[in-house]
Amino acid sequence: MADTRVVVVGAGVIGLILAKELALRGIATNVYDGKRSVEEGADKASGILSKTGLGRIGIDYRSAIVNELDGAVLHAGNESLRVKASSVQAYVLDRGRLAKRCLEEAERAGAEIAFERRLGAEELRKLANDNSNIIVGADGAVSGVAAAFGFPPIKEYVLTYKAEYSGASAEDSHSVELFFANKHARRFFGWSAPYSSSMVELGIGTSSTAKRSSASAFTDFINDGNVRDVVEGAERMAGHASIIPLGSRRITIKGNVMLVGDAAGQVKATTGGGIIFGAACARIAADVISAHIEHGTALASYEKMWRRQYGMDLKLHAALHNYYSSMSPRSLALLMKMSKLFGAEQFFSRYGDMDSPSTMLKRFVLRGLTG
C-alpha cells in the first residue's frame, strides 16, 4: 500500500488539519477546494472556542486571537444566568487568520493544497474506484462528498446569519451573551460576542425545519429589546450566513470513502462548534488511515473509534440541545431561576467546559459527594 495517496476534498480548517496530520506521517496528501482561497467565506461561521479545546487542535492560533473570554451572560425571558470564570476560557479567533495558518501548517508539512479546484461526483466516484485512493470529505454540512456516494442524510441543520457592528456597546468586553428562548431563533439562540469594548459580534440561529431564512430572523433579533441597545448607532460591517449540522451522519465511512467534521455531523449541537472535536476526529482519521497503509488494518475502524472517543460527549449536546430547545420561555426563565438558586453560576464559573458535558457532570457529582 506503498502508493496510496488520500485526497481531502475541502480546504477548511478540519480539512486542512487531516492534511497536516497525514503529511506528517509521510502520507501522500492532496486537497482539493473550490473556492479561490483559504480565507474565502473563513468568516461565515463565529469564532469562539475554548481555551482548552484549541490547545488540543495541534495548530499555532495565537496569531489568529481576537479577544479573550473569562465569562458568559446566559439570557431567558427576564432571567439571566452569569459566569465569571478567574482566568481565560475561551478566546474569539479570526477565522480567516486561523484557517490561513492552518494552510501554512498543512504545506509546511508536505501537503499539496489545489484552490478553484472542484471535484465533482463523476470524477470522486472514478478516484475512489482505484483502490490506492482514499477519499476523505470535510467539505461541510452539505457535503458534496456524502450526496456523490449515498451516505445516510443529516436530518436538521441550523440556519445562522451573523453581522459585526462597529461602535457598539458591549456590557462587558470579556464575557460573550447567549439569548435563550428567542421567539425569532427556533431550537436555537441568538448571541453577542465581543471583540472589543466597541465591536461586536450579533448572530441567530433557527433550525432548518422553521422554514424561515436566517436573514430574516436575524433582523427581527437586533430590533428585539436589549439587543437593540447593543447596536444603537454603531455601524454594521459584513453580514454572513453559513449552515451548521445538528446530529452526526448514522454512518461516516464506506469502503475507501470517509468523512469528518462538519461533513460527518461532529459537532458539538448545544453550540453549533465544529472544529473542536472535528479537528479531534481529523487525528482519529490519520491514524487509523496511518495503520491501513502500514498494517493493513481496516480503514472501517475510524467508525468505531471516533464514536467511542467522542460520541458520548456529542450525545450529551444532543441531548441538551433538545431539552432546552423544547422549553417554553417561560419554563427556561423559571429553570435559569431555580438554578441560580442551587448555585449554578458559581458551578459553572469554576468548573464549566463548553467542550466536554461529561466531564462537568463527573464534576458535579464528585461536587455533590465531597461537598
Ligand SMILES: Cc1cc2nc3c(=O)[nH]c(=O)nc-3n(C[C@H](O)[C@H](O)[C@H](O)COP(=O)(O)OP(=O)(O)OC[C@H]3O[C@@H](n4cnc5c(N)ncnc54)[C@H](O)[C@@H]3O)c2cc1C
The other form holds:
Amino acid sequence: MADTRVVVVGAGVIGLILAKELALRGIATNVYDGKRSVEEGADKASGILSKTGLGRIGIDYRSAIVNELDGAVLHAGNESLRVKASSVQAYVLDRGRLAKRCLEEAERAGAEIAFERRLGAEELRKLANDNSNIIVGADGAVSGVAAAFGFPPIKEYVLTYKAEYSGASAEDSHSVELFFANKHARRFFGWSAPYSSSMVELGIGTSSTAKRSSASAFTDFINDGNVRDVVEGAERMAGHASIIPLGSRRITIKGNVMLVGDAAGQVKATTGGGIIFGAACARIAADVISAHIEHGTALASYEKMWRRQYGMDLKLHAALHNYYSSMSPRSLALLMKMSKLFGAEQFFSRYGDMDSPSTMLKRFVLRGLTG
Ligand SMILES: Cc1cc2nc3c(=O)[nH]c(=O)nc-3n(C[C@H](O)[C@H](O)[C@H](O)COP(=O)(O)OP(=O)(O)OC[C@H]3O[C@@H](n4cnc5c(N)ncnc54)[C@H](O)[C@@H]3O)c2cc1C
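Given the form predicted on its own, state the structure of the form predicted together with the named molecule.
Below is the entire complex, every chain and molecule, led by the chain shown above.
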C-alpha cells in the first residue's frame, strides 16, 4: 500500500492538523479547500480554548493568543455563579492567526494544500473509487463528503451569530460570561468574551429546531438588560453567522471514506467547542491510516478508537446540554442558587475542567463539592 494517498477535504483547523499528522508519518497528503485563503471565514467562530487542551493539539498556538482567561460567570435569570481560578485556565485565540499557523505547520511537515479547489460529490466519488485513495471529510458542520457517501445526518445544529465591540466595558477582562436560560438563545446560550478591557465579543447560539435566524436572536440579545450595559456606547464591528453541530454522527467511517472534526460532530454539546476533541480525533485518524498503510489493519478501527477515547466525554457533554437546555429559566436559576450554597463556585474554581466532565466527575466523587 505504498502508493496510498490521503485526500483531506477541507483546510479548516482540523483538516490542517490531520494533514500535519499524516505528513509527519510520511504519508502522501493532499488537502483541498474551496475558500481563497486559510484565514477566510475564520472569524465566524470564537477561539476560547483551555490551556490544557491546547497543549495537546500539536500546534504552536502562541502567536494566536489575544487574551488570557482565569474565570467565568454563568448567568441564569437574576442568579450568577462566579468561577475564578488562581491561574490562567484558557486563552482567547485569534482564529485567523491559529488557522495560518496550522497551515504553516502542515506545509512544513510536507502536506500539499490547494485553495480555491472545492470538491463536488461526483469528483469525491470518483476519487473514492480509486482504492489507493483514502478520503477524509474535514469539511465542517454541513459536510458535503458525508452527504455524498450517505453518512447518517446530524440531527440538531446550533445557529450562531457573533460580533465584536470596540470601546465596550467588560466587568472583568479575564472572565468569560455565559447567559443561560436566555429567552433568545433556545437550547443554547449567549456569551461575552473579552479580548481586552475595551474589546469584547458578544455572541448567541440558538437551536436549529427553534427555526429562528441567529441574527435576529442576536439583536434581541444585545438589547437585553445586563448585556446592553456591556456594549452601551461601544462601536460594533462586523457580525458573522455560522453553525455548530450538536452531537456526533452515528457512523464516521465507510470503506475508504472517513469524517473528522465538525463533519463528524466531534464537538462538545455544552459549549460548541470543537477544536480540542476534533484535533484529538484527527490524531487517531492519522494513527489508524498509518497502521493501515504499514500493516494492512482495517480503517474501520477509527470509529471504535475515537469513541473509546472520547465518546464518554462527548456523551457527558450531550447529557449536560440536554439537562440545562430542557430546564425552565426559573429551575435553572434555582439550581444555580442551590449549587452555590453547596460550594459549587469554590469547587469549579479549583477543579473545573472545561473539556472533560468525566475528569471533573472523578474529582467530585473523590472530594465532594466542598472538599
Ligand atoms: C460562533 C462559534 C464559536 C465557536 N467557538 C469555539 C471555541 O470557542 N472553541 C472551540 O474549540 N471551538 C469553537 N467553535 C467550533 C469550532 O470553530 C469548530 O469546531 C472548528 O472550526 C471545526 O473545524 P473543522 O476543520 O472541522 O471545520 P471548519 O472550520 O468548518 O472547516 C471546514 C473547511 O472545509 C471547507 N470545505 C467545505 N466543503 C468543501 C468542499 N466540498 N471542498 C473543499 N473544501 C470544502 C470549508 O471551506 C472550510 O474551510 C465555534 C464555532 C462557532 C460557529
